[in-house]
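Shown here is one chain on its own, the form predicted alone, set out as structure tokens.
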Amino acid sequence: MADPKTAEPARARLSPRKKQRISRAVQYVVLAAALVAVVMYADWQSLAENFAKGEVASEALPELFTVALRNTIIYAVGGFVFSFLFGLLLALMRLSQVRPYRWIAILYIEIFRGLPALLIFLLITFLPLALPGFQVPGGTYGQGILGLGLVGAAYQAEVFRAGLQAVPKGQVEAARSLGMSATRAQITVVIPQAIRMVIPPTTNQFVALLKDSSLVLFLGVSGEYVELAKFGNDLASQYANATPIMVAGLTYLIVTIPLGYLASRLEGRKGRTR
């Protein structure tokens, strides 16, 4: 009888690399099978008729760019500027030595990060009831910018806080040794460096605000104030066809994908310069 210790195994064991190749091949086969199933069983004619009808898509032009996209950019840029400035203020308050400032900033950030953005927009529509005679400056544009800015500032504040805390303390000490006051050191030394550090996440924040601009439709916008989501929804209802919604979605992608790519490049460049 052969010694089991010396007997060679009937089958050679697979190496980890071979196992990985087999696993990858199986995944490719499953993916190809799923793709073939989709191609074979999807009703492409019905999909094209309801989601990519050329006649309906042409009705969206040129208002899609001259009105809807223009308004979307106005809301997003306005909200971004508001959130950038207010977020920086909140971040400084959050790091302040004055306790009431810290409490106010923490309370604001936690509330506006915890509430759904949609709820904020709905509350803005009731401001005239809560504050009789009060009108948001800028009308509909002002309301949209205010809603986006209030929500975005809570997130931007945390981005700035991380950037401000990342600036080496030695920079402040060096500025103070040159006779600068604490305020001047913050403005001329700390804040500029923090802003450079947070450019990539701030770009992502702008992309998020651009997408959140679709919530402006809950303000009851119409006519010259419509943004992409409202514009696509109105045309879809008019023609009983989803093509305008698809066109609006593609327009969002035309803007957001390059911005996302830019944010990735900035993040990679930042990592290489560390």
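Take the two forms, find the largest set of C-alpha atoms that superpose within 1.5 Å, and that set is the rigid core. Numbering follows the first chain given and starts at 1. As the structure is a prediction and not an experimental result, all values here were calculated from the model. What changes on going to the form predicted in complex with its partner chain:
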The other form holds:
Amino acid sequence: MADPKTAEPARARLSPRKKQRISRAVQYVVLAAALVAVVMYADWQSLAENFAKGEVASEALPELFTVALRNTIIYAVGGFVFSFLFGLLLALMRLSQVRPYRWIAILYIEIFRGLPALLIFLLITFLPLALPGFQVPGGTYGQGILGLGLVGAAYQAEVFRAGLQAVPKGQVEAARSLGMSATRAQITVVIPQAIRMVIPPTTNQFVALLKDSSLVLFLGVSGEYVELAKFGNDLASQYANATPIMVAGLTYLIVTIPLGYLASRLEGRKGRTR
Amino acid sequence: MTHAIQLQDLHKHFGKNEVLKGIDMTVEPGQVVCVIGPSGSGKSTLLRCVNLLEQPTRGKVFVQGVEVTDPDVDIDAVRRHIGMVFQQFNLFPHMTVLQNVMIAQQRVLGRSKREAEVIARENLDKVGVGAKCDALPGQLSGGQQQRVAIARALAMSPGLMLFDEPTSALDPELVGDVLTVMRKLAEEGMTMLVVTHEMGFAREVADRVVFMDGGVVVEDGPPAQVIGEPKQDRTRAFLHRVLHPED
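Could you present the same protein in the form predicted in complex with its partner chain, rather than the form predicted alone shown above?
And the full complex, kicking off with our chain again.
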């Protein structure tokens, strides 16, 4: 390194561009080798037989869409509406002037973000034992929506908090100096602006919630209440074949990938209008 | 006769920082009073104490004879009669221009939608942005936005108007339009308390000019006196800096 005589020719032999080319070539070779290995050693017939069997896949129709996807959307939309409203309430409590409200909101948010969602669902199944005579309204749908809503609200609360805090202080001052009460200023001026700002992260929240709706499986649902994951799992057990789970997975993607694109589109547009 | 605004021994602390150190001042009905002074002199804080956007630490504020610093006073009711215009306009970006001027009329004064719209259009025409009713604030120039903000305050039929550096955030070529609107208001007899750096406006329009520095009123009198022949060294030094910035 200190000797310029050896450093000079070394640089001449391997220019940065050449180095880059070699590095790229090596990467292609590794990739090709990996592909060859997979093609040679994978048992394609067995894989196709177990994961993509046409006859089994056709057994999933039409219930895949008319029952399973329909229920997934019911759980997800119901849980989303619950978490949206409850999350907004939590965010307002989190930013309240009244200290105990802040404590309650912080406690709730920390607990429900810190626990696995699955645990919440398992606890919900024990609710009737803990509170004799208590029934979650809406039956199985109600239980699923409750579980998703309780967990989703903790995340949505933090999304709303960020949005509410991003509304400039001058907005409240303008509203108050026009004679609006603090509550009126929040409802008329702050919350509508906050909601507009949180549309992209909220879309992502909905995608997360849609995937979490698979946890309804642990509520012990059956028959007309099954959603995609449970539906796929039941059929897979019945035929001792993984194809229905693959089919259920594809159905999730049909919904989640466009929503993901929508969220990033909205994100981009937000940058332009503000 | 009751004063439009009366400040008695007004103090304001932000933590240990004492921004207002005992202000006594009055504004009479129909007067235009301009408050000038270096940045950090407390002039914006003084203005914000009048409608209690800042809560004074000590002292009393009376608006049209009502003590607004009295804890039993309904401050929302008081603010209805005090129009305020901000440096940063603070229009509501999610509402059209027309909605900006209508919303408080409907929600605070309880005017019907039709009545609020008629009054909103009148005031928007008056400030020269009547053609922009359906635009969003973000689509307007700064000067247009500030005139909408003035219309929004006027639509509440206020007894007096507070202006907090209304032209400081504007491009120089847009300042004139806003000052023209303010001059027209002054001619109509509106009571105005204006924090400003526009010396020309203060000299021509104000009935009185108040020079503040370091949280106290240094000089208070007609513009010909305070700007024309200042008695205090601090006033002279400030005016020299403002009027001859290149020296």
